[in-house]
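Single chain ahead, by itself, as C-alpha cells, in the form predicted alone.
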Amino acid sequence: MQTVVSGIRPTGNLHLGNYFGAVKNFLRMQNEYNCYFFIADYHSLTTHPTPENLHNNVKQVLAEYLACGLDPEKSTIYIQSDVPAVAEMALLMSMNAYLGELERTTSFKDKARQQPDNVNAGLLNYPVLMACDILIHRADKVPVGKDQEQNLEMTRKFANRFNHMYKQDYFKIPQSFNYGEALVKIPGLDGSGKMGKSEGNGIFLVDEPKPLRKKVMSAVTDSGPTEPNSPVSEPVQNLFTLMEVVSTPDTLQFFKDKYASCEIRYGDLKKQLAEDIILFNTPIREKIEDIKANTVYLNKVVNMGREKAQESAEKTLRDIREIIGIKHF
C-alpha cells in the first residue's frame, strides 16, 4: 500500500472549505493509503516563534479533526515534536541543501516581506524540514496546495540528491496527490474568492449559532436581479454554493427558483442559510468540546501516534546514518 504524508498547521480553527476540502481528502486518503497526518507545531515556529498558546492550540487542531472523522485505528495521528528522529534527519539534510536555493524559494521570500523583524533560520530551512517529515516515511504521495508546490518540488531534488551523493536508490521520489476536481470549492462571506482564515470571511465548525447568523446575514450579495432568469452574479452564486452543501435539494431549488423570477429575497435566502449551517455544524461543535475534555482519549490518540511514528521515523534514521557513514563503535 502506498504511503500519504501530509502536515497540518496548529493554527486557527477549521472552516467550511477547510472541511470540504483538505478533511474530506484526509477522510478518503485513510481508507486508500498508509497515512501519516502529524500537526506541525516546530513549523508554526517559523512565523510564531513565541506563541501564546502553542499546546492547547495543538490540542484544538487535534479535536477538530478527530471530530471530523480522521480515525487513530485507520492512520497515524502524530505531534511532530513527539518524534525527535524528524529534528536530526533535519540537520543531517540541510547538509545537503544550498543557501542559494533555499534564499530562492517563494515561501522563503513571501514571507521574509510579511515579517521582515523574524527572517530566522528556521524560515531559511523550512523546505528542508518539511522535505524530512515527507521522506522521513518514504511517502509515496503528498497532498499539497498551490503555495506548497514549490517546497514539494524541493523534497523531490533533495531526495534525488541524496540518493545520488550516496549512490543509492534509497528515497521514493514524492509526488503531489489530490482528488481532482470532485471536492466543492467553498467560498467566503464577502462576494469574492475563497473561505479562509485570514481573509475574515469564514464560517468555522466551532461557531456558535448567534455569530454565525450575524457572519451569515452579513454576507456581500447584490442589488437584486432586474429581469427573469438574469445571469447570477458572483456573490449570490456563492450563497448558493454554500447552500449546495448544507441544505437539502429542494431548498437549493426553491431560492434558484425565486432568483429566476425576480422574487428573491436576500434576507430569507440568510436566514435559511444560517439556520443549515448551524444544522449541519452544531453535531461536529459538540464532538470537537467532548474530545477536547476527554484527556484520556486524547492522549491515547497522541500516544498511539507517537508510538507509531516513531517506528517508521527511526528505521529511516538509522538507515542514512548507516548510508552517510555516521556508525557507532
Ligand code: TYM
The other form holds:
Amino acid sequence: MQTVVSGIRPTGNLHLGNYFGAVKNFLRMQNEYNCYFFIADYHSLTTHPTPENLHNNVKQVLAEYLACGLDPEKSTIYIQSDVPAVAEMALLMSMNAYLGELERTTSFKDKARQQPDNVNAGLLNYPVLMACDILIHRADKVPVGKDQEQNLEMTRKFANRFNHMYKQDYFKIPQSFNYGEALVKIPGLDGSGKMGKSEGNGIFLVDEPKPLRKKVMSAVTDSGPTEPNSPVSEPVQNLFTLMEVVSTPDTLQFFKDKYASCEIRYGDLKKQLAEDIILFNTPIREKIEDIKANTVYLNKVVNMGREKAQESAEKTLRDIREIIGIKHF
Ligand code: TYM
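Got the form predicted alone; any chance of the form predicted in complex with the named molecule too?
Below: every chain and molecule of the assembly, starting with the one above.
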C-alpha cells in the first residue's frame, strides 16, 4: 500500500485554504492509503510563538483535524516534535543542501521580506526539514495545496541527491497530490493572492455566522461588468473560486450567467457565498469545541500517533545512518 504524508503548521486556526487545499484530500486518502498526518510545530517556531501560543495552537489544530473527520484509527495523526528522529535526519540531510538553492526558494524570499528582523536559520533550512518530514516515512504521495509545490520539488531534489550520492535507491521520489489532479489554490477575500493565516484575508472553520457574513460582505470586488461576457477581474474570479468549493454547481452557474449578462449584483453573490460557507463550516465548528474540551481523548490520539510515527521514522533513520556510514564497529 502506498504511503501518504502531509503536515500543517500550528500558527492559527484552519482556514478554507487549508481545508480545500489539503484536509479534504486527507479525508479520502485515509481510506485508501497508509497515511501520516502531522502538526508541524517545529516549523512554526520560525515565527517565535510564545510557549502558551504554541501549545494552544497545537491543541487547536489537532481538535480541528479531528472535527474535520480525520480518524486516528485509520491514519497516524501525530505532533512533529513527538518524533525527534526527524530533527536528526534534518541535520544529516542539511549537509547536502546548499546555501544558494535554499536562499532562492520563494518561501524563503517571501518570509525574509515579511519578517526582516527575524531571518533565522530555521527559515533557510525549512525545505530540508520539510523534505525529512516526508522522506522519513518514505512517502509516495503528499496532499498539499499549490503553494507547497516548490517545497515538494526541493524534497525530490534532496531525495535524488541522497540516492545518487550513496549509490542507493533508498528514497522513493514523492509526488504532490490532489484528487482533482491540479493542485488547489484557494484565494483570500482581499482581491489578490492566496488565503493565508497571517494575511488577514482568511475564512476560518471556527468563524461564527455573524462575523463571517460581515467578512464576506466586505470582500474586494470591482465596479461590475460593463458589456456582455467581459473578462472577469481577479477579485471577482476569487469569489467565484470560493463559490466553486462551497456552493452547488447550479448556484455558481446562476451567478456566472448573471455576470455574463451584466445583471450581477455583487451584494447578492456575497450573501449567497456567506450562507453556503456557513452551511459548510457549522457542523465542523460545533464539533471543534467538544473535541477540544475532551483532553482524555486528545491525549489518547496523540499517544497512538506518537507510537506509530516513531516506529516508522526510527526505522528510516537507522537505515540512513547505516547508509551514511554511522555504524557500530
Ligand atoms: P501550511 O500550514 O501553510 O498549510 C497547510 C496545508 O494547507 C494548504 N494551504 C492551501 N491550499 C490551497 N490554498 C490556500 N490558500 C492554502 N493555504 C494553505 C497548504 O498547501 C498545506 O498543504 N510547509 C507546510 C507544512 C508542512 C508540510 C510538511 C506539508 C511541513 N512539513 C510535509 C506537507 C508535507 C505549510 O506551511 O503548510
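Take the two forms, find the largest set of C-alpha atoms that superpose within 1.5 Å, and that set is the rigid core. Numbering follows the first chain given and starts at 1. Since we're looking at a predicted model, the values are computed, not measured.
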request  = Note yes or no: does the Cα of residue 16 move by 2 Å or more between these two forms after the core is superposed?
outcome  = yes
Using a rigid core alignment, state whether the CA of residue 66 is displaced by 2 Å or more between these two forms. no
For residue 153, is the CA shift between these two forms at least 2 Å following rigid-core superposition?
no
